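Below sits a lone chain in structure tokens, taken as the form predicted on its own.
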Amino acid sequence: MEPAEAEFLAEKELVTIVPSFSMDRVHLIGGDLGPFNPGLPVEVPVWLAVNLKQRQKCRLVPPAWMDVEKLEEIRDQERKEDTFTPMPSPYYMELTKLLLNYASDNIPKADEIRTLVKDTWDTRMAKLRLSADSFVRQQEAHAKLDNLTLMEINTIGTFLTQALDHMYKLRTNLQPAESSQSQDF
């Protein structure tokens, strides 16, 4: 899966926006959104309030987890345990992305969240290849993905399946050669 296809998926995660029009309610083949009334919030797709705020027709509300104090606390949280942590969002770093790239002016302290946003990450990640050497290095044959995003999967899941390819080419010419005895008819 390309880091686009779970970008793709994040947009459908709910943001409250503020609408700064109306109209009634939206049918849509992924549910119904809306009424949009102008100053009162309304829960919409992340997609729909990227192109809203594109077109200055809403204020993004950032999620409740888009915050300095809880960040810091989920960045102090990864950096103490041995083990992957729950994150906010099953997206949070798409989410990250997007809303910081389209509606920076609608969260405070944009580049500070985008700072711990980013620590986070390089913390998981440093942490997802120390559990991957030491999965090849222990030769498992399966392991305990808890706590991963689908783009933290994304981003080992290659090097991953390759050492696991390898590995296996490797157990394979190492056994002995089972003694095959043909007949000749």
Given for the second form:
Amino acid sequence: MEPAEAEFLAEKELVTIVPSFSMDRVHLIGGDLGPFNPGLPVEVPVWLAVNLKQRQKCRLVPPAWMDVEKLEEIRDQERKEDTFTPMPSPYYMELTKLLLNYASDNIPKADEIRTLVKDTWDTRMAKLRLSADSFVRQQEAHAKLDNLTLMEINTIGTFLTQALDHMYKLRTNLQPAESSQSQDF
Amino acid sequence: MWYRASVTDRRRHCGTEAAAPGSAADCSGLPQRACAAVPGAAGASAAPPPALPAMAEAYFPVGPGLGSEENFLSLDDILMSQEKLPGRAESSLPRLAFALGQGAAGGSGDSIPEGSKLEIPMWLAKGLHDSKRRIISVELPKIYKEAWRTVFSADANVVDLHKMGPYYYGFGSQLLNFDNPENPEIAQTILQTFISRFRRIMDSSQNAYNEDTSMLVARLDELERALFRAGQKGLNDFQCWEKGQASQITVSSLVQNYGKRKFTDMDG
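Previous: the form predicted on its own; requested now: the form predicted together with its partner chain:
So here's everything in the complex, that chain up top.
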């Protein structure tokens, strides 16, 4: 899966906007949107929010976790713990990128937020690599990691699965070869 | 769940079909909806869509076999089986001095005497080896012998595996085909070497962005280099997405060279 695909999935998350137009309730296949009244906040999916913002029809309200103090807490807790802490949103990386790219004027202290999220990301990736290494070293069969997000899995996924494939094949060398050979057609 | 087709937001390849049914027009103030919602569990974020067929690459290489059987179609395996093994002739081989002997006395047409040392490529060794061992007997190359095995178990990270035969793991796996009392130790050593070097490959490939990586891959063998490239790709894709380049339309590698071809006298 590419990062762009993970971003596509992230755009289903809901975010609050304050529209500057009015419209009745819209019935879509997946659900209802609206009604939109100027000045009244409403919850919409991110894809719509970004689109409206680009057409300057709304103002984005940053999600509750996108705040400097909260992110500092999250970052510090991530650094303290050995395991992964639950993230405020399973798509925190994608939402940060989308909201800060398109709506940075609506979000106070955007640069600090970007830095804090990047720090948290780096810490989590380092933990992920550490646990991948100990997984390989002990030649375990299963591992369970809680609270990982899709983007993190994506970035390390191809490498890890290929390495584990190779390790598996090398491990089958340890068993003495079976004498019967079979051909598959 | 909502499905939305966005024309500009996905990377398009000029040479392939557009992936999403179109949706651009925007008269009522909302983009048109395309295709039906996917019925699914409420926790939709846990179920990614099936990966798009990767038409971005023109060539899907067949990977090396590893393990006791090689992959017939794999280029890596073909190159690996060209590596030479030391061995000796068990019986005299008539008229093969020109092919196999090094510096054997006499010109072509002479036979290789029994017991003389030979260096034969792996594919030939596998073919000529049989359980009665009439023709060829093989010895282990020095890197799989006891002395080097202790070096690997001490610290595998310092060894230059590229110099020691660029196909350490593949060749070692093929060596297990020949009966040899040291086979279990060889197999164990190969596995442990891989495990110890894994950490360094992972760290270097996932952290070296936009750098010259020749120093990092210089000491890796071919299998590890392929892994390194996979790690780099993951990193590069992520960085490229973060910079926003993932949504720019770029020319597909499949068609990039079309304009460079010169049309010769085809048109008469």
